[in-house]
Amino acid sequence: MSPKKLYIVTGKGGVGKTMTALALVKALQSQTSKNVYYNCFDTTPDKELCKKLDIKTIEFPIQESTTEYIGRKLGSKNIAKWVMKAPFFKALFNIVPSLGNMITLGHMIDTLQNEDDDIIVIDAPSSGHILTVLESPKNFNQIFRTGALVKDIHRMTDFMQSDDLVETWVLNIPTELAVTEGRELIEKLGKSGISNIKDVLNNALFKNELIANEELPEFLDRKVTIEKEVIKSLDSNFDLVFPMYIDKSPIQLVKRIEKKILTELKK
């Protein structure tokens, strides 16, 4: 597959974003010689698990990203640190938290634009949060309209709306609520100008090869039937479908998903 610069793995809570994002990092590592990093956006990654999987992490804390941004504008990181301690800025970020998220996203984009050999996979926040983050450049553009910040916003928007640079994975699980929310998120992302989106069904028990020819207990057979009915009733055609894997080890689970990703993307 031809790798993008930025991958965003999102969806409602509990759909398997973390294991899928880690598996995507591993799949990309096997397909390219570039540096592939795992990022949790505004939370701390499981560094012990990443170390065991031989995955490099990269972090962009809001405070550091903002200091870096202001430092570039003022031409001095030391002055930026002093400015960041001012009560006004502390109050501003409390009142408008999406401003910090936008600056963090901008810092990430700067890094990718300055490093040709870097790829970042974001284990993104759940649907509502990531939508706020991705819509923040558009919203702040409407607020400020002119000035240096607006130029930066336009650069960020151009990057995020480039199908050659960014790919977003919206994860669902085979329940009516999850699939419906996934559809709504895809629609809203589209309205924000993000079009390179993969609609991914995750944890599908009916796709598990181990149970395909087995006589299942009644409760499992019922679950398989319900999953199929949900997919049929919502007329859902997914770009990628990952089975439900029963693995106690997260490392083995990531390896299974990685293998499936590579198989699916070769089709």
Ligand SMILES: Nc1ncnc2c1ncn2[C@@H]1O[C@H](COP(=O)(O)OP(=O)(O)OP(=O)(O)O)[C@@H](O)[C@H]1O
The other form holds:
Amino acid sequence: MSPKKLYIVTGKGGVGKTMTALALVKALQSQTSKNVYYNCFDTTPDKELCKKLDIKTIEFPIQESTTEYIGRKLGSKNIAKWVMKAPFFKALFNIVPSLGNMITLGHMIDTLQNEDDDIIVIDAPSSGHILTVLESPKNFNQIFRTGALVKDIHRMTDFMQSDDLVETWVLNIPTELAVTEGRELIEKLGKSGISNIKDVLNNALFKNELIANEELPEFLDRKVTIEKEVIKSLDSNFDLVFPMYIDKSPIQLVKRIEKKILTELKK
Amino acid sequence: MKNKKIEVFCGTGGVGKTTISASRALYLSSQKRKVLLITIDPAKRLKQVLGLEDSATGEITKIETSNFNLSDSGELHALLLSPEKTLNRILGGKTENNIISTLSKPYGGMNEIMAVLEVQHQLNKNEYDTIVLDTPPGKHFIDFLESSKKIQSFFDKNFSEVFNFIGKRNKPGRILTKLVSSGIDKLLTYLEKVTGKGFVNDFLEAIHILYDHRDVFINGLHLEKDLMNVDFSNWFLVTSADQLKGSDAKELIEASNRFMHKDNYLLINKSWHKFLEEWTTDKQSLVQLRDKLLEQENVIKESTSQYSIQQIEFPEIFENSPAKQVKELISHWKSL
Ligand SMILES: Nc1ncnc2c1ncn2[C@@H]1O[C@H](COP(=O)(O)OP(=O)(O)OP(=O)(O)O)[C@@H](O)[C@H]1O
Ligand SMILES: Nc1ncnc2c1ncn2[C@@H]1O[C@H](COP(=O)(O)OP(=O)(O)OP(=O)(O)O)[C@@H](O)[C@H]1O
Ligand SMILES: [Mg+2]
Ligand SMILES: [Mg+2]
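Please supply the corresponding structure for the form predicted together with the ligand (the preceding block corresponds to the form predicted alone).
First the chain shown before, then all remaining chains and molecules of the complex.
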């Protein structure tokens, strides 16, 4: 696979975004010699787990990103530091979190554009909040309208909408709520100009090898039937499917999903 | 379980907050209580669970409880949060201001802030016996909890005096000192350099509109305190037996410790252990499978047993329609 610069892994809550994002970092690491980083957007990564998996994390703390950005705009780091310390400014940032979202995203894109060898995989917030992040450039474009900031915002949207630079993984698990949320998300991402999307089904019990070959007790049989019904009724064609694995220790899960990503993408 | 004014369901992603809170609200209404179920998650899955239309967003809607096999019950209303409608109510109408109207759109980012104001408003109305609250996953729930503080600090009296002064140019000397010491005038000069004059004008207008309604924003903003009051709230930390998320559940318990009291419950959802225990098999590979699954369910119970929190367990319901799942879960509240 020819790697993109930025991967966004999202979907409903609990569908396996964290496990899959980590597995994707591992898969990319084994396919390229570039620096592949794992990022958790506005939450802190599980550093212990990353260390065990030999995964490098990259963070863009809002305070620092903003100081750097404002510093560049005003041509003075000191003024920027002073601005960020002003109580009113702090209060403003707290009450308008999407402003912070946009600056974080902008800093991330800047970094990627300056470092040819960097790739970032974002373990993104779930559906409702990733849309807030991805719509933030559009919203602030409307707010600022003209001026120096708008050019930066356009550079951001151009980057985000490029199919060669960004790939978004929408994860689903085989339940009605998760798959519906996945469909809604793909539609809304499309409206934000994001169309390079991989539609992924995770945690599919019916794809587990042991389960598929055995005489099952009634409740597991029922679960498998339900999963298949859900997928059929919602008429979804997934680009990638990961089974439900029995051993849920995170290291094992990440390794298994990584393997699956590599074999499926070779097809 | 005691009756309270508000019940909060929180937890990491996909553990069943929306499903379980809907079943709880329906159960409470079957106890002849008048209940309002509010979801503050912009993903709005509750609409699918209850069969609501998108157009119901921001409007309190009566739920036909007979659809869930509850005859003879109290009353259940539901509300899918619309940040825009909440703000318009506070401001007394739609605003023309470009900044405010953009930010209060569905994905504008004001969700958690508006959520606190809406929940507070519904509590103040005092029309319901209980409000059941379905929250967004993880960090955004914490954002919600911290919103009262954020609102209070934004509406700091000093800021509003200063901005009033900038607007009206009537200068009592005291304020002038404040203006200089707050640094706001300097801030605005820098802002103008980067954003241009148009934005600064919009910005000042927006601040004025908001500070004009300062009282509505902070009057009665005691949600944070109320939630900590044992006579006022029940907390349900939802976890899922099929998710082994290392530190997440613990982190949430610890983070919410500041906000909680003794009437809280750890709700372990989607448990398989009853089914697993009833499953007899001789086949070695299946015995292993069963034991592994049982072992993993126990890890969750053990890892959280160090916290003095009452545990309740809900089984996985093997149905594909969310409404059917909810229907069955109602009876589990009865048997508690
Ligand atoms: N393929 C899989 N097989 C078995 N279990 C899985 C699989 N994928 C995920 N899980 C289980 O589901 C849990 C949730 O996964 P994960 O933490 O990656 O989800 P998430 O989408 O990041 O959740 P959140 O929305 O809370 O961030 C994992 O801890 C693991 O126990
Ligand atoms: N007891 C249960 N039995 C069977 N399925 C359940 C049960 N509880 C929840 N589910 C299913 O699990 C999935 C997650 O549930 P739900 O959407 O209620 O969780 P949530 O915590 O609100 O998620 P999010 O973090 O995305 O808001 C859904 O597909 C739901 O139908
Ligand atoms: Mg996660
Ligand atoms: Mg939910």
